[in-house]
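Below sits a lone chain in structure tokens, taken as the form predicted on its own.
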Amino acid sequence: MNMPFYVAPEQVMKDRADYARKGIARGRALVGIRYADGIAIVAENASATLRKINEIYDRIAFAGVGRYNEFDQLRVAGVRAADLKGFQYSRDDVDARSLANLYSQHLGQVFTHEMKPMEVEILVAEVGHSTDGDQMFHVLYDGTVFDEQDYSVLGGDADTITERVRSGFSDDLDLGAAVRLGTASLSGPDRTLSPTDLEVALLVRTNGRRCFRRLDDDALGALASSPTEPTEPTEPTEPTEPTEPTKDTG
């Protein structure tokens, strides 16, 4: 009788984690940054049709990196779960925390029991009625959830990008500064990202019931450009008195 092939559980989990991390690292990164009026999500995405950032519910956005077909399935599941909960109970009962927990359970189940883990990392962001109510949840491929406070980085060279965001972040960022910080953090010192290379969406707390708004290339180009210092008006010069012509005495 042949003995069944045995692999230590620790080795199985390590191999799955390495496989998922390598797949995610090959993708292009995205950054979520809190600013004065909400949350800005800046992603490197050259596609004009495939979106990495989408609306989930009134005040909630979803962003993903990794395999598009896998994180888009999670997006659809989140939309359905949010709509069902808002219909059965109240729209105010739909929040990012419950959605992040739902995603965490699903990703953890797949990572533990399926042969291949999902090669995705996702961000679930919610804008509150004040800055104290803003929430960002970073969910990993194995279901681990991180409660981010001011910014969150997913995919790519996350450690290096995080250092760039940390060095430029402050509590009083406006929208333009947040977009420029996200763009500079994704591009780094060796290259430049144009508006066509980016996908930027916002959760604006003053945007009414539905806070999600996507920026087009023209608006992004205006925000991404460096602000120019206003020139101080020059003081008007006093008019000079006309001089009388000199009389010729000779």
Second form
Amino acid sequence: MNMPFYVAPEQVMKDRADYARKGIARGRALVGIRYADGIAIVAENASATLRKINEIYDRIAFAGVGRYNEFDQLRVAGVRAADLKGFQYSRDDVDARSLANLYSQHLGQVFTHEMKPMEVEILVAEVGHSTDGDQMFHVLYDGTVFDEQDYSVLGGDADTITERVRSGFSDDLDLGAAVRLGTASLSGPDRTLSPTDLEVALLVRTNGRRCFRRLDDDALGALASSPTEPTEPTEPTEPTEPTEPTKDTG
Amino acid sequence: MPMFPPHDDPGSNFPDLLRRTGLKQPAVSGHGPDDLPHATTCVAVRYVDGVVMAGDRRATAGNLISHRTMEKVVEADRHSGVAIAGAAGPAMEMVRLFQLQLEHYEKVEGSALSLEGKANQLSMMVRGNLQAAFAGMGVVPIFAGYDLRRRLGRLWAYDITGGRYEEREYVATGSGSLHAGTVIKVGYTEQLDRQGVLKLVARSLWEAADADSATGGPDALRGIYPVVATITADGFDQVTDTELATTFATVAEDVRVR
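Structure of the form predicted in complex with the partner chain (previous: the form predicted on its own):
Shown next: the complete complex, the earlier chain at its head.
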């Protein structure tokens, strides 16, 4: 008769985390950057139809990396939660913080109780009526939430990219500078990303009720060709955190 | 978090989502009181750039004016609008749900419904209100919009059972619709431009208010004018009160010399 082997809970959790991290690291990264008029989200995405960045509500956007089917399911659930709340109470009562908490609960639950953790990281961004109100919540595969101020990086090779964004970020970026910083941070010094490799969407403070807006390839091309800012990234020597070898294949 | 298994997913259907999450209000049964607020005359007319929609601002409860500033023409989404006549409470709720459904669909699916799809959706909502309609709380909307695929303005009339009828030239609904509709019928040509069509709908509402006690005319004293909006390739655009004041002044002048 077979007896099940005892596996220490620490080991179970570590294996699950490793599994999720590996899946996420395989995908391409994205960055969210605060700029003067809102929040710009720049993602590396060769597909023009399968989106990583989407609208959730009037002032809230969602972005996901990792397995498409998993973060898309989370996106739809977020739209539903937000629309239901807005219908039941008021549009003003829908906020990114409570949505991020919902995501966190759900991801945490799946991480500990399901067969397999979700191989996703998500960003819930909300643009405020003034700069003070801008919020970015970065939620990990295990439900960990980070409240990030100026920028947020999700996906494979995040530490290297974070370092590039950090060195180029300043408090008063305009739209073009923010998009160029995001693009340069994603590409690194050794390659260039053309508008067709990118998906860029914005939460614009002054866009009326629905702040979400996509930038098409033409608009991106125009932004890329305007005078370049000093976004020459400084290469960090050694990525600190990733325990997995990060491949940039996704 | 509202999650559903793949075989049991409500998709992009917001009313169904409401039902599943227990937030849907129970349907009205029995006969309602006779003096509920009712909203009245609305019209929609095609013109060269798209369509124009207009509605007066009065709501009546029995013989009393219950509200002077009701907005019966509302933006459904960027390229369509809905105008309502009937019991004000259920009508406003229907419009709110309709707006939400269009936005919900657009966000979940990643692209907006076709104009015909929107008209069909509204039809189902009117049909869903049938029981309340028999209790005296019917809602009869007009739906109009700019069809981005066919590049023209289109408009639909409804009946109380959710019947949906696309019209080529104009639609009028509500208690003053006979008078408003006749004015438009007489003045309509296919070459109407923006200015011409604005004057025509202003005149139609003027005559409806003149003959129907439940329709409000322009109220220059309080600065309350009908809600008039154009829907073109550029989207839904509400005409300003300043422009309406001028339009109604010319209508008043025409009436005076008559």
